[in-house]
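The form predicted on its own is given below as one chain in structure tokens.
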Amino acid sequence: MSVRSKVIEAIQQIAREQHVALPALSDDLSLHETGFDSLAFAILVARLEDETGIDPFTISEDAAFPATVGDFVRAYENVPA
């Protein structure tokens, strides 16, 4: 399964668990528009770290939180090996 697929699947699963009406996901969808609150994002990052072994937001000193779904996916895709 690709990194993109893992991230999208995790977003969809957490939306179901948190009872969030998730809009259609696209790369240009603002993370604010996903309906996720800070708890849902924390769960998402923690779950992806458990699954992938990485947290792209803590491995870099200059990491900024992404603005769109595409930015979020790329943060995981672009982690150096």
Given for the second form:
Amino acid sequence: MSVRSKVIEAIQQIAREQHVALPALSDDLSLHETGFDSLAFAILVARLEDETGIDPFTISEDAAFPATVGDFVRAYENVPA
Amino acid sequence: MSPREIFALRDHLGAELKGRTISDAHDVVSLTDILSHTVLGGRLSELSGRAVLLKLSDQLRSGLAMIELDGIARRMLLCPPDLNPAHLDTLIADAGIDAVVTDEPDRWAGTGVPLVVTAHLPLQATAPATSERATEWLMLTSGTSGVPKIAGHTLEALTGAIVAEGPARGPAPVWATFYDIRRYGGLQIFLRAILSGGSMVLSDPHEALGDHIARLNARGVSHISGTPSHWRKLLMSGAAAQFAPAYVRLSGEIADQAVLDGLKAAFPDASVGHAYASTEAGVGFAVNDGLEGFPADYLGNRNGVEMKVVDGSLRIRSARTAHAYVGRDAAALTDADGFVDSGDIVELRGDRYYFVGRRGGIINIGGLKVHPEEIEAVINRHPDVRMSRAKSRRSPITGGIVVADAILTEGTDAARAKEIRDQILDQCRAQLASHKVPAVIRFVEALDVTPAGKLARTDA
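Could the form predicted together with its partner chain be shown next, to go alongside the form predicted on its own?
Every chain and every other molecule in the complex is listed next, the one we just looked at coming first.
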């Protein structure tokens, strides 16, 4: 499974659990518009860390949290495994 | 106090002693004629009036030494087996120790402790001793890190609940406990065996659980206690099927409904109950209705134990509490009114109080306080979960999140893990505030339990 599909699947799973009505996911969609709150993002980052071994937001202290779904996915794609 | 009023352990052993034994995995000692035998090589009189460190590598000799020393020594400090040796010097200084009873006399040569007495089996014949004084019993708290605190008890305080219950009815019980008898919970069972008749079968940390249960069965154990973690391990081991105790007790950790129900299912003919006790607060109360928590009307004065809830924590005043912390810089054990703050946080729901966790065990989740035990109780309610541990994990988004490790019930199909995880999460979301719902649940084979029988919480 590609990094992208892992990320998208985790987002969809958490949306189901949290009863978040997720809009269609596109790279341009701002993370704010996903309907996720900070707890949902915290769960997402923790689960992806368990699955991929990577937490791109802790690795680089100065990295800004991404603004869009595309940025978020790239944060995982760009970390050397 | 005149000497005639002193009632020490030996004075409880004057009555019918035939057929009673105390045993461990290696030895069986008959209580018949125990008062005319010595584990101390006949050197008891040298220990008269001394502050004695009881530092033995096994429980059997420890228990026999307690019987001899009570009423003779000025005080005795019980060392549990997991005591960090680095803390010994501090404890010796704080308790004013001037003698040690040991099975490793070479280790004590040249340590500055003026009197070293070796305890050994088999027992030797000796002239029975007469109780001289009320010995102070010093017990160590089972806190997590740092030097343990020394809590001072009298035999009267330690046995208050046993005397109040009166002798066991029916045939003489055979007592056992998963605890070490140098811990408060284990000492309670040892003292019950001495005071209320019957025999005692000691645990052994080096024995496999299945072998331990086989030994309990072979010796006819009827009455047994342990922490919920001890009992969960037994239920997971499959060894429970060969065991049929009549009396099952839990203490030392929160007994949640899942473990109470699990024990009732495993031992349908047994009386299953949980007791509230701690080294400092003594025995508070017993709950025998099969339900977690305790009835709200237990607060107030009940059988000489007064309880109240202040700032969420249970406070206890009774003649069974420890009377002081011992040592140069020892903190006060009670408040000005004589209440011990247990540090156990309770919550009133309906007409019952429920334990939600330890004050010192709170984890911080994004600035909100969370008791891991409260989350574990919900996870444990899932029929396919035997045991769980919740903890915090740092998060770059919220600072911290809750994660949980769980052990599935023996025989659960691993292919169902995802389905079970989703059910647990649904259960948590229905019953817990959103920040308490675990972000991640991992299924594990085992969870660490401390030598004191409690779930290890390294992050708390």
